[in-house]
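Consider the single chain below, provided in structure tokens and representing the form predicted on its own.
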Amino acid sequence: MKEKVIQILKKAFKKLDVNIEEETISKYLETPKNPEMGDFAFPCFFLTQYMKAIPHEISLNLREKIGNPPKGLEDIQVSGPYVNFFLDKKLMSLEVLTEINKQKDNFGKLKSNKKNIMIEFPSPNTNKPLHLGHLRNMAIGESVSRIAEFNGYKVIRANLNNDRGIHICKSMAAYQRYGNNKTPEKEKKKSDHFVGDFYVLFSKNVREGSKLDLDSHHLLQKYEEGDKETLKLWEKMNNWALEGFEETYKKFGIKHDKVYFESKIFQKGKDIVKQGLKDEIFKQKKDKSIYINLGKKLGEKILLRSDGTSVYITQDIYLAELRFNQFKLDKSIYVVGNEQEYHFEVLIEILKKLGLKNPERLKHLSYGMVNLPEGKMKSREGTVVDADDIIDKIQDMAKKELTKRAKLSKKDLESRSLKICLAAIKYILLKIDAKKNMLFNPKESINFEGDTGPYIQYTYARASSILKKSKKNPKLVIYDLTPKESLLLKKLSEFPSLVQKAYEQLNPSLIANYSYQLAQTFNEFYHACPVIGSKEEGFRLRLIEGFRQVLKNSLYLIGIDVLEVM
């Protein structure tokens, strides 16, 4: 219904000789929160730039060339400098309601366009266990690429494992010294966190004064030698992180399309860089590094040390040509915390220089850090929340308020505890806007009622439960609506145009948050119209179809499965 409008402005503007693109016009119409208002608003005040008069006048001028309310809208009316537009709640239902039924699971969704995007995440380091700041990084980029698709692109899902580099070797060198041909299989632990230990290990011995530091390093150097024995030990450390990374990716409800290793590209990196030196695009210091000066704004960049070992941005200056190559992309989107920001501005500068043609199509997707109420993670001081260890604890607390609520099999015990403690942590972790910082309360996630992905699996499950209970058939027979099924209404037809939005943003948050708000307006709507015995009860049935489906795929870009029964 707001395309209709739009278009309505459009052509009345193109009566008054002014010309306002559709985004313009969609950015500014506005939804009132006062249902006396209209359905729609549109204010005039930005015009008074294109129209030489106040902007109560332009909105009187407007509603003029706009002449009759055309099929679909009830009023059109004139309140100061907004133009608001009232729409016909009969039509409107049989109109979205019917498209629902007819578009199911595609609802909301565009066809192809034809155009190719990848989306980069997690990229882990394979030097420790995937931790709670990398299950936002999974949570925001695999909503992404499920609204990417929605908007009708072919998004390839890649990761970057960032399998060596001193990060890897500080784990390398800590196992050497104190391993003893320990594995993870004779200390029972899973793989990836037995690796992080190391890490850890190698941490708090450094601060004791021990030489694991000069250690690290001539394990760097030996591994990018090609050494045999360094070679072998990073390779059995390296495939225990990346079994481990591989459980956590399909608890979580994770899958690549590609999978890059930075240990297979970062000699193609270091090739670019020397002859980007023999081009004179970078430079070398008296100490035989290599690097780029970027200016006052970035500064000097070392591309490759003084004893001729990379950095992370070597690599990536190969990989992004090389992506770009293999399928064609017409956008790469690098889903990575916001203490990377300087990275990917040095890496985009630096691909221009080098001539990668329209650069612009790589998009750094920055996020906020995660914080829990006792502080800030630190990898290093063994601080950090691993990803497993979170996972484990909510679904803990699931499974104790589900065994107060039903008996169920340990089977269904299980499966159903997984899929309420993932919407509880994907709910939590995409509800706030990705460019900012968050608190993490795994009490306050699980809650079973409030502002929580629980909550909203709880009010799909209500929502199968009448229709179970009715013996009636829906049926869409029009009369004349209540505000609560105008509202609700009315929120099920915003799902497409928001769906647009998301992915224009690359924002998840307007979709966890709609998913809410739906689960709020269909409860007010359940409390406020009786179903079941109603003589409305056919047309109300039809309308709980529509709520269902909707919120399963608004629930589904967002990576959160639905629940008939909780």
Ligand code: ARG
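Numbering follows the first chain given and starts at 1. So that the term is clear: the rigid core is the largest set of C-alpha atoms that superpose within 1.5 Å between two forms. Quick caveat, the model's predicted, so the values are computed rather than measured. First, how it differs from the form predicted together with this ligand.
- Residue 24: CA moves 2 Å or more between the two forms after rigid-core fitting.
- The Cα position of residue 53 differs by 2 Å or more between the two forms after fitting on the rigid core.
- The Cα shift for residue 13 between the two forms, taken after rigid core superposition, is 2 angstroms or larger.
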Given for the second form:
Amino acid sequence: MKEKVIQILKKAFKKLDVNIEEETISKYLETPKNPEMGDFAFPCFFLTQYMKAIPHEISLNLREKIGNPPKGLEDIQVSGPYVNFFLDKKLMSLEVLTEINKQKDNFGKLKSNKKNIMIEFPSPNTNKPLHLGHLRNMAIGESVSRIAEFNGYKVIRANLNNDRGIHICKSMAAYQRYGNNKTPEKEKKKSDHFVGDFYVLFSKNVREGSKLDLDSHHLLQKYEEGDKETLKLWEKMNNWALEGFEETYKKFGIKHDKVYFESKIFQKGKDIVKQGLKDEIFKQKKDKSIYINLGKKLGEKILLRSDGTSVYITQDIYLAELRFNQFKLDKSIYVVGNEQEYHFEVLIEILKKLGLKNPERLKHLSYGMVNLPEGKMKSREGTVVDADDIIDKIQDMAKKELTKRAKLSKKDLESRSLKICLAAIKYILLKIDAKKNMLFNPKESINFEGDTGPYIQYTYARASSILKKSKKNPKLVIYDLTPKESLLLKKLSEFPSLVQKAYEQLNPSLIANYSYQLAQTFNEFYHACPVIGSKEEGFRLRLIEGFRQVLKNSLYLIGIDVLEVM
Ligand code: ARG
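The block above covers the form predicted on its own; next, return the form predicted together with this ligand.
Shown next: the complete complex, the earlier chain at its head.
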């Protein structure tokens, strides 16, 4: 419908001999909060740079050139400097509800554009388990993937395991010292936590220059030389970490199409750096380390250490291009915390110098820190907020809430509580703009009433139960809609354009907040309009059906499953 209004305005501008792009019209066209201002409002202030008149004259002029409202519009009015468009409610309701019913789970989805996108997340280091920050990362990564798919892209979900380097060698050194051949099986511990415990042991006991410290550096050297014993220990501990991650991914509902390992690519990265030195793109210091000077803003960046070992960015220099070649990517998105903004700026600059074509295809989707109310996440002392612990804790809260309400079999309780727990976590993590740092309050997130995932799920279940209870069939009839019905319909019709906006901005928070507003709009409708036994029952059931479908699609885009009963 927005498209139609844009076309109407475009025609009017043409008649006025004013040249304005569709995009500009679309940018200024508003959806007013106040229904008296219509369904769309077009402010004319900005037009004074194109036309010699005051805004109010321009709005009158535009209105005159539009003429009678075309089909689909009930009325077009001028209010001061605004032109307000009122959609034909009856027609609109028919159209939206018919569309939803026809497309079901695909409502809001564009057809394939035959373009590939790679989205990389959460790319952990393999020396310790996933933490709360990774949950935000995974929630964003999966949501953006689904939003891209809804916009017609083929998405390759990728993961990079940073499985080599000094951080792993620290866990390894501690295991050599304190491990006594223990295993996760023997200790009955989730395997990535088992590895993380040794990293913590290392941090607690290390002093600069101590034997433990030296051991970790020796291990790194021996690893890069290919020493058999070292590689064996490395592989054993890495597999423990990776196995543990997989379990968490599965529980959180993510799956990768392509997995990279730093250990398998860093040598190639080193080769590129050495070649770049020969080609005089990079320079060498007296101590033999290789670096690039990126000028005032970004400064100097080491690419290979003086002892020849590679640094974090070495692998990325190779991997960035590898993925473009492997998958013919239109875009390559890295979901990584904002503490690495410098890293990605430097990476893109280096790739430009190395001749990568269209470096703007590479995008760092940056997000802020997550803290618990108790205080900052700390990693070294081992008091880091663990992802698995958070999930377990919130799932327990969900179980408590569920057992208060009904008697459930163990299996039902398990699966339902997990869905609710994940809805709680994902919703809170996504509703806040990714760029911002945020506070995560587990207790608030699980509240069944309020701005939470479970509240939205609950509203869905409520709609389902109304449909089940009614003995009538949903029916599409036209009659004069009440204001709450119109509002709900309007909200439903906003979904497709919102999905596109969410992709353009790579912004799942738009979808999260929309889901909440949609649930609220439904609850207001339901409060004001009786359904079962009313004479509008058939139509209202149809409206509820439409609501249920759009809410389901919207929640899907933020990775949340619906529940028929709660
Ligand atoms: N493993 C890194 C970390 O935990 C993040 C890797 C991000 N991806 C990349 N291609 N550099 O900080």
